[in-house]
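To begin, one chain is listed below as structure tokens, in the form predicted on its own.
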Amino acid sequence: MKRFFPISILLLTLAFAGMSQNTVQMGLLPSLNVSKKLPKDWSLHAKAESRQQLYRGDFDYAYLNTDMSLIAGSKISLNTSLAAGYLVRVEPDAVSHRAIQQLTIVNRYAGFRLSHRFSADQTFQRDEATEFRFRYRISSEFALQGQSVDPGEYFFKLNNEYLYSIQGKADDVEIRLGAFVGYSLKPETKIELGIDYRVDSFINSSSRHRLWFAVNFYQNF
């Protein structure tokens, strides 16, 4: 675990260095993830995620939104899967809907796993133009004890995602960094604690920084 700790410190240092000069938002981002394996290499993944603001220039609690999604996927080769799904976002004064398509490639090595995800989505909301987003995420998961993550053991996860969005005549780029420490309660159950840092508004205005403290719970059936 010692060799990965400096990486987390570096991510945090870069995040706070940039945030000191621009718009800053911090909050909580807990999520519940439930997956079910189906026959013939199919699977279902349901996710509920709530976003709550704690800071924006000063302490300022606000409930922002809840996302609920359902995605069905199928393996097309040993390491590659295709998936599509639907997400609904509930905000205090609005509801939006999102269609999702994604391709995931997972490579497993001794002691860690590396995955690439290419995805696109389209968000629909009343009285607003459709938003189109294109995303690429690279994610690595490291076993901190032994060559694989077994029950009662910890793991470390790093995410890096690049997102391009276009809505009407406006477009934007967002970069996301995530660092998480996880614990395997049993083969089907894991929990993660970490940070999710996002910076956007590169094109049309001064950059905006958001730092979410995440708690992710995973259950497989």
The other form holds:
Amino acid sequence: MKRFFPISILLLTLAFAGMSQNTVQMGLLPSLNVSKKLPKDWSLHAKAESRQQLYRGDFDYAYLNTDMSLIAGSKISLNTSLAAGYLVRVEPDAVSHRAIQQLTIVNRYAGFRLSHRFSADQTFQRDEATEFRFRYRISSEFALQGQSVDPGEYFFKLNNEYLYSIQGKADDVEIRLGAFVGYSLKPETKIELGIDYRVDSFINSSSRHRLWFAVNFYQNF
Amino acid sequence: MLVVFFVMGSVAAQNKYEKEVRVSESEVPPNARNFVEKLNLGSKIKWYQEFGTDKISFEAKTKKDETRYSMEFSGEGLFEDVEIGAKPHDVPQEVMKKMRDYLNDTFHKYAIDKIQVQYSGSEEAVLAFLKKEPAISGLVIHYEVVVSAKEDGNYSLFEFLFDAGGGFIQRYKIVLQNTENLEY
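Alongside the form predicted on its own that was just displayed, please also present the structure of the form predicted in complex with its partner chain.
Below, the chain from earlier opens the complete complex, with every other chain and molecule after it.
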């Protein structure tokens, strides 16, 4: 439990880092993740994620979008899996569709797990050029009690992701940093609460900072 | 650490659940603390309490000169075994060959994830061996080998126990924790 103090400091630092920027958007980003294991190392993963703005220069509530995705994955080794799927994004005045491909490597160590995710996606929207994104994310989950995360125990998760996107003649780079405190309710159920900080548009124009307060719920069947 | 083991082979299937919780040294029975002190490893010791389906035990873990040591004791602090991390070249060649032959016969393809040499038997014999003192009879050596392999279409992690000559004793299937929150 002693580890909660530095983790809380990190979460607060991230929050204030976002607030101190000129162009900052803050809001909520809850997600529901449901997975089903299938025979022969196949699995299905469904996710619903909603985004709501609370602040943009001033308090300004706005419903932004809801993403719904379904991804099928298959292990190609004990620690490596390939997955592909489809996502639909519903916004108040538009709907976009996204194809997703990813390769994930999860390594297990004493006290923590480390994952590398390499992914690509293509977003299609009416009257707009297709957006292609190439992403790399490194994530780590640290057990806060014992050597691994057991039911009834807390954990800490840290994400760092780099995205390169290209749409028509325009391209951009986005950097994401996430810090979460999680709790394992059961072997198949986890909940995470934390901050997802994103910065983009810093190559060709003034940077855009976004800070999302996220609650992620994971259920495995 | 919650690990679920399924005992395979001719023995009727059993499930073994273990939950590992970090504890302070003062919570550990004196017998267990005394054993670790006698080893005089000189490195920081981390103590854990393990809750299994049918017993509670204590485990001391440490790392010295890049080698991992794990010492297991009963709930009353009675010595059970010492496990020391090893590389394939640390194991006698003929023993390693016999274990590899068994794994080759069992799996089409496999990878050795971890090897630990397990020292059990009498407490005095284990202490004398580890402290490089004159040998005392009663030392029992086993090899614990963790292997990743594909079986029945699924990649899994297995823990094998071999005797001092590399003869197969038993195997467990390790059920891994979900990784969805790191993948998606």
